[in-house]
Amino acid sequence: MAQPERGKDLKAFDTELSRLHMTGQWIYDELLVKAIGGPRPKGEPYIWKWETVYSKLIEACEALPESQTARRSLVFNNPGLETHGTTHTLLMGIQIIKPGEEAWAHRHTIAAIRFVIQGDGNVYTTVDGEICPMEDYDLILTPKWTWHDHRNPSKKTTIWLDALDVPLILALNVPFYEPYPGNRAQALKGDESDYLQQRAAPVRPTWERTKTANLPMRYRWKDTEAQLKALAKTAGSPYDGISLEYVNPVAGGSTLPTLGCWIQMLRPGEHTRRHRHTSSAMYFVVRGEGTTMVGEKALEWQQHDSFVIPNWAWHEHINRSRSDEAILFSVNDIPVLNAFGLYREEPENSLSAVEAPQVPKVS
């Protein structure tokens, strides 16, 4: 066996190394020690206004005439990434569907939501054959490795957000794709009492055993935004305001097991306190203005836009109507990190994250 050499030159010895398709330890250590304090946020925070996306978006139904096979979706990319992605682990986009249109079935290891900005409930979504009628602000899941597609029977176009965690899948490498038999419209479910959905109820069937996961599920906006306002004179969470989870209603938990869901309301004039979690959040603006500080970039917003908080980034909401409140749908990936975890919260001077709620200060 070769004896080391002597005074050999570290620098050097790194490039031999890395020729022979290896690393000296001494490099993560180095990695590691960067690491002191927490990871940098990845990404950066970033808006994309309502203006700009829906003039695209009309654009692209010239574009792209039909949308049978091609998703007319413009996808929102984190400028701070190399990868595509809204987030280091989530995409987010704004899809829309005209009159007359059926966007093809499919189905992948790829887990979506999709949260309705105008549709008037002709319009609907499938998931495994079950009808899922898409109204504004409705929240539609389609699990991973569930069929699905959207039809549009009606005169209106119908346009809706996108969140997906395409990014993760792909850097766990188990993307898989499969088109539905023949390229064409899922088969439906004869009766609504073959549906899963009716299974998730408060009252159950006493002679089956309710399925705990990949449920289509139909969140109705009207029973959300009425828990909302139910709710609004709480001390709710002094980092997000009235902040509710959308939640597994057989199993509990989160939304899907990569994807959790937010809604939120910040009351006229609140201003949240600054906090940051390990967690990456995407945003859409249902209603309200307002501006989210991340960091020292302001995010002014406006109903309708969207934007994004890359994760460990110091943030805070602020709601600048004194006489409306603002709400905000979000996404984020929580779930994930819960899995495994790595979920931590810091509040602004180190205060729990599990304090009781304070009163929202008001500006």
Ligand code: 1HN
Given for the second form:
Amino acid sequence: MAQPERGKDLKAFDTELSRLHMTGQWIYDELLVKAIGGPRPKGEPYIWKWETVYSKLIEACEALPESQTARRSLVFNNPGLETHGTTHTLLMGIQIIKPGEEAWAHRHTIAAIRFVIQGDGNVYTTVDGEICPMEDYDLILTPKWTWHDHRNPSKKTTIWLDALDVPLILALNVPFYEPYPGNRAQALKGDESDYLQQRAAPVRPTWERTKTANLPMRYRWKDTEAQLKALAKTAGSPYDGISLEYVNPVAGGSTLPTLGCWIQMLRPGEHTRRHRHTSSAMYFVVRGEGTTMVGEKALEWQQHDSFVIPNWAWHEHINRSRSDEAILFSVNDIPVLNAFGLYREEPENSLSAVEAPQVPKVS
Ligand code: 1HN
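What I would like now is the form predicted together with the ligand, since the data block earlier showed the form predicted on its own; can you produce it?
Now the full complex is given, and it begins with the chain already shown.
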């Protein structure tokens, strides 16, 4: 592509403009020319090994002796990002709560989900007054601006994964936060028949208009696992195996407006096809052993490891076991991209890849 002619004093003129808090469009033009082949992946592929994370969580119990206002959550920073975040839009962390602890209620415009790693039926997150018990691998939603607290009246130390849209909310500069009045765990709804979750069942009250957004929600692992098993013999996705999305059971559509949650099964020996997409994703290994190739980097994962795939990075998953399935939970920003028609996906060896314009040399 021919470069537009630049006057010989353009550099000096740029400096002069910048002193006046202006920039010539030609600067953006150079950035856009670089984007002809698409974006560069934001951040790096990276893996946080469970062994390390677990030992630091145990140490965190001493370093932060109580978890009331501040949470004892260790969040994952992508080494390739200048700002804090696991991806440019998402944040993931792992939280620990000791027997007898109560993490006080608060609410924020940040939306979050919890995926239980080491749970107990007596431990619960309360969301807008509704008790959500935390059994192993249950998913619990704390949508934006819902009151949430965590209580552990059991004898078992409990651990779960937190995933939030923090970098997105900070980039949009819309963080709002409110501690629960009186700094304590919130009041509970007296009767389960008042629970919004009760309205998410396939059979619903005819005399009410059901709320569709910001619902407290618990997706029990036993239901999710049964669904994975029921669909295990179907072809699944060539890129993601048996990949299922946790949907809003009332309105349909994504898990939350900013966060999509998936559970996927890679069958023994399954090796998915390579592709890339404009969304980024954070993964947690429920069980199994495998490799996820992201570009040239091999992320070798085992049970309870966490890893990240930046957006627009080529990737493929391999279940290394010949006998056992692998199960991955993940959180992505697909709903954000879909909201603006910006979700794009490119399979390897597709026509569009072959026809993609060559990136011209920018001098
Ligand atoms: C948060 O509110 C929780 O409520 C956990 O459990 C992790 C990470 C960043 C910002 C807010 C919680 C968080 C968080």
